[in-house]
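What follows is one chain in structure tokens, specifically the form predicted on its own.
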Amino acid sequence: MNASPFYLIAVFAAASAAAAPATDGPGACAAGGSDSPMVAAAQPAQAPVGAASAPSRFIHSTPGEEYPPYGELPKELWPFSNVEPYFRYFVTRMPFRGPGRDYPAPTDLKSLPIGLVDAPRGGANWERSVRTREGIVLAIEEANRERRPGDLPFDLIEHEGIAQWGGAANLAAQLADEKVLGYLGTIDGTDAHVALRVTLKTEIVMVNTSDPDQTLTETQIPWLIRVMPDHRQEEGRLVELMVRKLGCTRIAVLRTGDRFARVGAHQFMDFARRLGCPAVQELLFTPGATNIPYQIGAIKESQPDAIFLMGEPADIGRFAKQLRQAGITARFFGTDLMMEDAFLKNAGDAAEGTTFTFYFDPARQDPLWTGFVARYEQRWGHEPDAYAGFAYDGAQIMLHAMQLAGPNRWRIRDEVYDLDYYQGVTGWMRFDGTGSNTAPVRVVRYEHGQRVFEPQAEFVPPAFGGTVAHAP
């Protein structure tokens, strides 16, 4: 990790050569002291692939447009799908009707501050938070290199997470005192929810880069979007595969007792129940536990044909091995954390045949992704993962909004929150009425110690020739 202090990091870079003005292109940057954007001309051949490039990568909402409800999932997975409700939420984008868009811009700005709330040091998400930070820093450094002479630099104001309930609220309030124009984070669902409540009061938009809690964007607080697909996309895809394609009917759930696994596993069990296969067991383990004989015995007695595993990859890898040693032959399923090396290392041969979901294939040759990988490796000395990629994309959305809106955080909110589609290094995103990315996820299997992605066409929005299979 970078040796810079983790509490407050100012990222400045030398200005690039001046470019002719345009309306919305690469290198676009808000001018300090003015509430109208000043932007630079597009130069695709010279600009880094990521930083606020072609305007077509940002497709904003149409007034009055209706969005498919419930994460664009099939209707059979909706709650109360067999009844016609009196009112459906989330089919339109929540408006913000407060003042602020016409407030004069600050006149004393020396930079354009962006906040970041990290995970607590030493916690389960610390290493993921480090990679998140690296993606964000890279995006800001690139944007600063592209700015024109006289434009203010972007400044990252960063705070390490506090490992206690409510700590994220204090950090969100502190960022408001430090007059950030928007902020990024967090990974932990509890921190994200708590910080969002403060965001409602401080009116500073948050781009969440890595919390999959599906309830986060359903709070009807129009100051947040999430760039990583949530539990609904992953668990919905898994349940349909398990029940509809593979014919699994006796499903056991083994999960850790933290909020992440509780929210995700309960979403999974809701989906399974709606398809007529309620879980035969739901068993918990303590994070870091080494042996779980009671849970393994209960699972064996229930005779499942599928086991859904959720927790830290080192833990579930260790328990997958113990389940096989106990003679349990049920198929293993899980979500994106199984992509991490710790699962395969601890599971060993027990990983064979395990099926899980992930957001995109890191081996794909899309120029946006390969260009990002090359720049990231050059900057940090190692390959990026999904957390770094989504953090970079989230930062690009924030930077682009600031470049268009100028230093007015209400107008920045409008640019961020009204996105329908965005093409990032992680692929095309599509945002629903809550501001959550509902792009389809991929199915992956472990075969002979290798991760094998099932063939699947890349998602492309209708404006680019693709189709969107909205739920009826």
Second form
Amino acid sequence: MNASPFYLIAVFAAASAAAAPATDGPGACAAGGSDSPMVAAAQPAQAPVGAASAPSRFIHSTPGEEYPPYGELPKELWPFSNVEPYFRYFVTRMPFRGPGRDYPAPTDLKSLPIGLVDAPRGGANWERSVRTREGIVLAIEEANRERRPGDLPFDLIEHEGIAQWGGAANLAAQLADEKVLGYLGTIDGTDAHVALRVTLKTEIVMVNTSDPDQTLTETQIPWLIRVMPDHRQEEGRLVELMVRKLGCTRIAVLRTGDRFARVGAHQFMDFARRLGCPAVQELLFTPGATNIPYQIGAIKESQPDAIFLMGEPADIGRFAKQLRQAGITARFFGTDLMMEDAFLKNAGDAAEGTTFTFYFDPARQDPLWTGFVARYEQRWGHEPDAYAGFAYDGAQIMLHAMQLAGPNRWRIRDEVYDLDYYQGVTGWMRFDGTGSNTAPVRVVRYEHGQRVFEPQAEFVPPAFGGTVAHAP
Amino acid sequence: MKTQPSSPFAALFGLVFVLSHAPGMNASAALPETAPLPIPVVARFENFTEKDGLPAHKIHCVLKAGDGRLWLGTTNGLCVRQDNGTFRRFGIEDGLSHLTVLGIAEDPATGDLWIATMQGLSRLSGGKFTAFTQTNSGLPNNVVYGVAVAEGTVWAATAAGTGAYDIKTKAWKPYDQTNTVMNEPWCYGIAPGRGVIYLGIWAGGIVEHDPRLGTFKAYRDPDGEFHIALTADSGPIVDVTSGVAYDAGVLWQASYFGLARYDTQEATWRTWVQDKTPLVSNFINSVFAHGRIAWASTDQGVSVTNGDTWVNYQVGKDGKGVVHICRPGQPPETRTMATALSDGFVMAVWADDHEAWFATSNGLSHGLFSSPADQAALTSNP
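Would you mind giving the form predicted in complex with the partner chain, to go alongside the form predicted on its own above?
Once more the chain from above appears, this time first in line as the rest of the complex follows.
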């Protein structure tokens, strides 16, 4: 197996599903050719397996459909909410008006290739990327098991990320050369942005499964959806809770100095300011720093009643502990990364009462989720996390689109990008005018070392008897 | 969720269109008498597709070189239109660094071509290609979105910053978020200005760089929000720049959110968005400037404007050309043409005072201009 950057074509056919549970990472999947007889050409628009047997979990948009502005957040959180702007974007979803839908299918296909851009090996997102890949592999294996005689198998064409600015652009261009019909990834916001730009030029649809950067889908490029709720959803919910329900007025921000936290924390601070509570401090730290006495001293001097922490879980867990040791009693808040064990481990008792947002309760008893957990555990030998769940869901959307559209990138795009709702193992998704999932997020609190989810009804779209209410 | 209502501007266009196409009424009868337009008008399109020898459906860029030869950047290599009208393709086997060509620039001093591709920058000099990549040169990234040559320097806009190559010294200098005012290094376009270089930055607006002084100045969206344009005419339409162009003291910004113009002499901005202005679509793939006139290539045709008068070229449902003309203070006019753009999804334009070439997602179009005296003839439906 080559080291970074590695290149792997893995064909996940029926036989591979019988493989023993594995704990390997993105680089360890066996390469090989398809194990099935090939057909001369893929048949476009073949009906997905099981499509007629159950109500569709895919609800598509109608042309010209109008969407609520600004991620469906309360108007108080909108920018310049007291005036009507000259022009409002994303009220409708940007159509793709170019040609391609009637281009003939390739006649030499031996499989239906799907691309994946992993995180760089050894980087902060590597372990999340491993779980992402596992969810995608499981979805592809299942789809290949269910395919009918004559159907082409799905292939995963996978590239390990390159830890430098612009590296994902090279990989996205390479995936185009490898003639993928669509691709999945990435976790890193910078990588996802860079790959998206290539996506527009190459006209290959991208399903992002795990980048919460809210700006990713705000570019008007109609070749991308994101299945994971973004930081706008999380931070909007969090700020409302902090200011409106808990009465916090003096909010300090402690974050890493990278792009991820800059984009996320500034959105959070904008929301807090719009609710009348501009941040009293914004302090930065270097990822991996062990002690930050200057920052802690400055925060203490500002006498906050709430501290918003953003960074890798191990870092912010360590600093939560140091903040408590410095005598700071302000309550801690954060977003999804606080869910990870590294935060709890490093924060110790300082985690008590910490409140954060997360996408869904992993203990939910919805049969789609519990069934996925069981199959995932059987395949990989350990529990899935949210990254695995969203990756599985993102892959399902891509696979479904490819089954419906056939090997035509433009028609696959239509099936992916025109989704309004999708019910995945992580719950119902609701896509806005930017193509981002705006399903309500959950509020979680650490109590006695346990993660306690605030009660909240599951979101269900109107067509399935639910309401469109944003939050309880 | 409900259906989007049509805009008043679109409705006005529609009304004029219906009137001009009503039975027994030709377009000229429904349109007011007008003076010649201050911008060129295409009288007829000639189209070229794969059937005519083009190597691909999609043409990303087009350039007419100083020697009169027409060069095309396609998804299947570089292409030149030869004297006999046929097309000759150059691919990787010829030394081109990648098949997907996103931009072409000519060195006015030597006639060399610099070619932006998805895997490096290529130079075509004396019939030979030389490839510059991030591993064999100082090119910041292999995905090169745009290229320009100015005063002995080649400027390459890449996915990880702009690279400046001094042709004489062969030295590279990178420009990114570490040594300029750009907050992101993702560069999408390059336009030489008067003594300065304009860099179109994705999520960073436009950066103006004076190479002699080593200074940088950023032009950013005043509201800083992607979801809205708070006010008109206040600055770049958005920070997500898809292309820039400069000529005759006017800087143009293309974006997927509309069009913006900066008059460098008056230091004033103007902006245009679809439905509220004559701009045919917010989704602008690129913009080309000739004199004080801009050619905006959009997903719904081309908008040509000097900022006041507009001529839009679209493809009708029947495949015929549809021309919208907007003069200041007058209702828009809609005319039909017997010929149309090869495809409405236009990637790029090259134009001078005599002709225009259109790179589209499905072929190449040649626009032959009418003389001012001929413009009235366009009002008759052929």
